[in-house]
Amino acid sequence: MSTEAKQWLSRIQALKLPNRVHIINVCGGHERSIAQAGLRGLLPENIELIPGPGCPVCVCPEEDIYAAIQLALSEPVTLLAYGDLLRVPVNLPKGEPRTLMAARAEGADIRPVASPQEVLAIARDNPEKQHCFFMAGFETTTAPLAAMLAEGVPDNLSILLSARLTWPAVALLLNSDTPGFDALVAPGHVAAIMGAQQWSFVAQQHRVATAVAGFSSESLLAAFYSTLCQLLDGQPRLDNCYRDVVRDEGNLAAQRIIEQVLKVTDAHWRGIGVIANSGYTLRDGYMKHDARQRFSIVDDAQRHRAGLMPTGCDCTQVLLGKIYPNQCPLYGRSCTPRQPVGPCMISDEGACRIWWAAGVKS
């Protein structure tokens, strides 16, 4: 641990805190940094760090994954998706392909990719074939997708979009009867795009201590210290502890591109339900690249009904910050990274996968 991190830790340990303080982090990257650095074990015992809904793959609705599977199996198309999505299961009878990886084993042309630039290169290098980019992500990955579309893409590339905005999920928690946390650490990469001020509503409207953090131990500990001081002072506010990357207004150019290409709509989050103004769809000028318009993708109402977590899986409660990953009855038993049941054990941004990788086995 660096000298600066130790200094922040000492400041936190010197605070005279109430019996119990709950700090939620929104970002899966934050949770990974916390786990890898062992910050939970270094902080005073009366500080609880709660992982929150910061995993876009985990909340990608079942009907979108099902649509991607059926598209890849029924159309002469190369389906491209971020690697984590290939292993997320949907609720289907045994014998039917439940994941994109299973569909690939049955002959579908499905390939993992790492970026929109890779998608664009594949489509341009193979002009004789249709390609579809199945994209699930938050604002950080949505901005490059919007930029790609704004710059122009070939006619043989379409988009199956499952993008989500981060702040509405936090607003949902705060508007519930039992939000379950006293302070919030806002996601640094999202704030770099959308601006730190997007999170001001947490402190102003809900009187919850708030700080934007980066991904180093130093930035995270500074954010924890800030929120704890806000609680002790009784003066919740928004504090930017990632100023070398995040501006109050964010990346205005990226915001303009998102606004140009996409429009905000109500969206379904797996296991949680529909959250108002929490998703993106393509604007009319880009609709010709919408896979739902180009191909015969049936929006099956049965998939909406079935789109809960698998039986016995408590991923929803983990995403809502109601339980820790190892409190799920399946964690480390029938659900492991080798044989995952729920999406939180699949994605690198899922809290269950992160805890398992950090050595928490039960």
Given for the second form:
Amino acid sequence: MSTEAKQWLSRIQALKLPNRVHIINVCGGHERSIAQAGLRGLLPENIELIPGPGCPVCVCPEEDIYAAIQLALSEPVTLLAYGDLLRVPVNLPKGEPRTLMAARAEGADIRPVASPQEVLAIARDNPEKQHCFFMAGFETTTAPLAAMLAEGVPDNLSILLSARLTWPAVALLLNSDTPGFDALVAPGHVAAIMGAQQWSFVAQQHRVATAVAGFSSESLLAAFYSTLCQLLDGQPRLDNCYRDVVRDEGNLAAQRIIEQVLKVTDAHWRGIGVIANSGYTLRDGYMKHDARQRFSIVDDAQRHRAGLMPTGCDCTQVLLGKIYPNQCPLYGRSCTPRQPVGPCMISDEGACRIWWAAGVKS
Amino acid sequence: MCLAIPMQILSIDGTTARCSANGVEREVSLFLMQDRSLSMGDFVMVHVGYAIEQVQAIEAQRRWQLFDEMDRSADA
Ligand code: SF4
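Next block: the form predicted together with its partner chain, after the form predicted on its own:
To see the whole picture, the full complex is given below, headed by that same chain.
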């Protein structure tokens, strides 16, 4: 650990905290940094670090994954998606393909990709074939998608969009009877795009201490220290502990491009339900690239229900910050990265997988 | 998915830049960086092939260090 990180740690240790403090993060990257650096074990015992709704793949609606599977199986389409989405299961009887991977094993043309550029290259190299890019992600990942569309994509490419905004999930928790946290570490790269200011409502309206953090131990510990001081002073505010990257107003060009291409809508979060103004659809000018318009994607009304995590999986509670991953009865028993049950053990940003990778085995 | 890494700009051609991080070179889109005047030697935070924001060099160094540490723990 660097000297700077040690200094932040000793400052935190010197604080006299009268009560237990719960600090939530809403970003898989934050959770990974915390778990890998073992920050939980280093902080005073009365500080709890809670992983929250920081995994876009985990909240990707079951019906969207189902639609992608059906599309890939029934149409002559190449389906492209960021890797971890391919392994997330939908709830189907045994024998039917429950994941995109399983559909691929049945002959569907499904490929993992790592960037919009790769998507474009594949679509351009195969002009005679239809391609569908299935994308779940937060603002950081949505901005590049919007850029790709704004720059122009070939006619044989369409988008199945499950993009989500981060702040409405935090607002949902804050507006609930039991938010369960006293402080928020706001996501650094979402804030890089959307601006630190986007998080000021947390402190101003809800009096919850808030600090934007980067992904180093130094930045995270600085953010913890900041929120703890805010709580001790009784004056919650928004602090920015990632100034090298995040501006108050964010990346305005990126915001303009998102605004030009996408429209904010209500959206369904798997296991959680519909959250107002938390998703995106393509604007009219880009609608011809909407996979939902181009293909008669199976849209099973039955699937528009909240709470459809796999049977026995407590991902919803994990995502809402109500339990730690290892409090799920399946954690490390019937659910491991090798044989995952729920999306939180599948996605690289799922708290269950991150904890497992960091060595929490039970 | 929001994992992003800082890269240094080696050259710029329109809205594309050749960038490097720890010896690895990549093409990076600068399409989201229309409000920033970037030049050779500057650092940008790169996510899924797109620069999402300019970075101070100090933060870039720190992040590389972090990735090195993560690599080591992954190897262990
Ligand atoms: S351990 Fe597995 S089953 Fe339990 S919440 Fe995590 S992903 Fe779901």
